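A single chain, nothing else alongside it, follows as structure tokens in the form predicted alone.
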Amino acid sequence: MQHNEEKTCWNCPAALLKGNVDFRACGQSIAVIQNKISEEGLLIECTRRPELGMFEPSITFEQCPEWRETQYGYLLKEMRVMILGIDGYLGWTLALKIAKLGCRVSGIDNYLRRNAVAEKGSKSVVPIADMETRLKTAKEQHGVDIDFRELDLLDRDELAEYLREVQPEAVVHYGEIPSAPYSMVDAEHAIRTQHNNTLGTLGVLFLIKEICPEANILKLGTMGEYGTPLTGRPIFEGLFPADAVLTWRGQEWSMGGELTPRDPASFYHVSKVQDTFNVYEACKYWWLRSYDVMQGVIFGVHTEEVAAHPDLRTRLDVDEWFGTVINRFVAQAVLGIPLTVYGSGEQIRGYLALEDAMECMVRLLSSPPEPGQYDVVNQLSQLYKVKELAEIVARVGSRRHGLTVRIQRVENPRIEADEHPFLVVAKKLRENLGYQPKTPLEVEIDRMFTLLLQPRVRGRLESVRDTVFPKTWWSGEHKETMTLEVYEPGTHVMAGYSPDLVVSDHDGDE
């Protein structure tokens, strides 16, 4: 049984509503609005089959010929997807996946990530080629036709032209800057990440609303909108579940279906944070449908579809500011540089490899929400301490590879707590969307450390070196960080709180 076999023409994106419901601008609750529904009725039309007149929507994905069953559930034929942010470390392994999983995927992006990247003094260590090259290689090894423009996503009006030549059926939203670092370096980058990121995502809300209003939105989002509460609170995914309650001077409240606190760690988690309200408003006020994507650490290098052809690989960053944990470890490692451990490395945080991250993706656009509907999934495989996955890059770049790998502690740049208790809910995409992690940690950084170590990547490594070292601290000081200790891998112990991920009511806790 496929997970959405059972989603009906009512999440649909090629389903125009009719009838007596005024569904757009309505400012009403869901419950609201299915009372209407109920007593009124709903009478739809499809896009896709105008054959049909006017008709109930209770066709389902199982029994509609427009939708074809596929590894990840059904999926909409020709599905016309419209990437932001298309050029990105996510965006160009999730256009190539999806194209040739039959969807007709577009995109724009303005090349912000490597201008940036480039500012630093750095450059993606795994060469990658120009979008020219990418989309005629992607034509020759996979059959796929992508459509790219470059194209800023603040002009509205350029952006605006695109939206009506394509009708995206889902936009999938990468088109932000992805950095806590770059984001604290000071005034003008902090400024320019969240007027990036909150009103880029502003404008384009508008633009669906006027152009395609039925389409999926995938919006990117991070876990660490939330932060890590000290209390050890449960970090539900985005809304309180309906048996929440707030207890307080001996009265009780339900808190289901209420914005779970955050508590973000940049200025860069703020601007996500704001996105989020925008995008649950923007739900709630034009019906709009849409997944907020919490995402944990992204790591590796891999998928089929990037691994067919240098030309088709994905960027691959180490540097201070856009480099994520583990792909600078397994960088330091190569370098011979001693993996940096900020602070105690007590700090918890979700992790899941590249290729997953794009089977969660593939399967949140196969099960389009209801309309109205905002709805948040924490998209992660497994919780790890940072010293922990230290100590698992060190031993796959030793035992595997032969190299000496030590591992130090450094001042923390940041402002976070070193040891804080971290429960997660993470129990939508293996309970209603059928995901299972399948690429285990260590043998994607054994993958990374193998491309890393190919002669023409590691001179490419070895040209950024001056980059990897943490010099960006959250007080706004521009200072080189101090090490703390240098120690040989295994003779650390993990102490502090232990890591609780939740992804299932009948299996427990894992």
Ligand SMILES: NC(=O)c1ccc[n+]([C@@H]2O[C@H](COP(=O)([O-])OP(=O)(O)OC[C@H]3O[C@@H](n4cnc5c(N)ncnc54)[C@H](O)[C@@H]3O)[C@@H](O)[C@H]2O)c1
Given for the second form:
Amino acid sequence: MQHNEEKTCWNCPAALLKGNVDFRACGQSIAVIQNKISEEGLLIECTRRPELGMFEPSITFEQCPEWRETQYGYLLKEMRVMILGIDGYLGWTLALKIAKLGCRVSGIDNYLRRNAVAEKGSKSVVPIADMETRLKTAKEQHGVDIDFRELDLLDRDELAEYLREVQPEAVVHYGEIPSAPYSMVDAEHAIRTQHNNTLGTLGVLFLIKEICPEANILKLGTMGEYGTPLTGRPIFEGLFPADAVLTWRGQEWSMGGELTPRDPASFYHVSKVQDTFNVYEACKYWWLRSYDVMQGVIFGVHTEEVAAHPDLRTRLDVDEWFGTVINRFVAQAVLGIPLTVYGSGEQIRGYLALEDAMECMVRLLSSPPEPGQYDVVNQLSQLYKVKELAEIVARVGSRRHGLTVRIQRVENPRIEADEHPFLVVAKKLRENLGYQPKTPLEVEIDRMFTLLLQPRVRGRLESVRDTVFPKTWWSGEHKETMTLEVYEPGTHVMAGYSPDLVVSDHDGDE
Ligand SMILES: NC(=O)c1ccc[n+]([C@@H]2O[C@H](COP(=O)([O-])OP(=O)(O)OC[C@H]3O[C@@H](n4cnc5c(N)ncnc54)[C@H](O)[C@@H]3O)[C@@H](O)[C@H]2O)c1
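Give me the form predicted in complex with the named molecule now, not the form predicted alone.
Once more the chain from above appears, this time first in line as the rest of the complex follows.
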């Protein structure tokens, strides 16, 4: 059985809501609307099958000839998907994956990421082609046509024109500045991050409302929005579950359905929290539908589609602004720099391989929320301590690639708890959408070593060596980061809290 076979036109972005309920102007809660629907009925028109006229939205994905079965569930045939930020690490990878699955992919980018990495004096250590070459190679290797427009999503007139032309049935919004350290450099970088991300997203929401209000909006948030609750309170999937209760002054108050507290960890994370509220409100005011994807830290370089040709590779950054931790550790191991663990290294975070992240996104595309539904998924496959990751990278580097790898604890330039409980609920992707993690951490780390040790890539890595060591302090000071201790892998025991990941009701804590 496919996870989405019983969904109906009600979830389908090809259905135009018609008839006697004026959804988008009513400003009512879903419960009130649903009452109206059951009393007065609801009719739709299908943009793909106009011959059906007006009808009740009851055809299931399994029954509808416009939805076809794939290994990730039913997928709308030739679904028109627009990717904002298509030139990025995730955007390009997803574009190839869904184009190969038969989606009609379009995308925009203003190359902000390429320029910001250059500002740091760095570059993608895996060479990446320019967009023209990427598109040409995608056609040659995979037989897919991807439509690209170079534009800044803050330019609403141009974006409006493109949205009108494409009429997307799904919009994947990756087009933001994704770096916490970048946002903490100084006022200019903090303001740029919040301006680009928050105001960019707000503008996009208005355009979607005007031009393609039925589109499934996949908005990228981050697990970093939640922070690390020191009480050990579970990190639910964005919203409190129905049975959550606050007891205060001897009385019980239901928390069910309310947004869970956010405790962002940098000005970048604040921009994501602000986005969360804006997306939530847009769903409430205008009956847009969205998944807010609280994504863990992504690692790796591999999907079948990007590995098919050197000109299809996605970027991989290792500098202190844009490199994510596992990617940076592998680079440091290749460069012979002891792996830089900040502070105690007991920080726990959620992680996900690139390949798995792409599968999750396809599943979310295949299963649009209902009109007006703001939904949240915690998208990660495993929790690790930073110190533990350093051990795993060191092990793979030495056993499989003959490298001598050491680990260094350095002063923590961030303001964060070094030791904290971490109880994360991430059930929806697995229980409702059929996702099972496929890429073991060691396998992906091994692939990264193999790629980074290629002479051409290694040469590029050497040329950005100076950008790897952390220098950006959350305190705003401009100073070197001191090494506290250098040690051999396997000599330090894990202490403190254990990571706790709940992926199913059967895990039994709720
Ligand atoms: N990579 C991760 O580990 C990770 C983890 C959690 C969340 N995320 C989120 O996922 C999204 C994508 O991340 P990524 O790693 O692919 O980052 P990325 O920087 O590689 O991709 C973002 C792309 O958006 C483009 N962009 C930014 N602002 C734009 C604008 N105003 N107009 C047009 N294009 C613009 C950039 O040029 C870049 O190509 C981001 O929102 C990020 O915050 C990433």
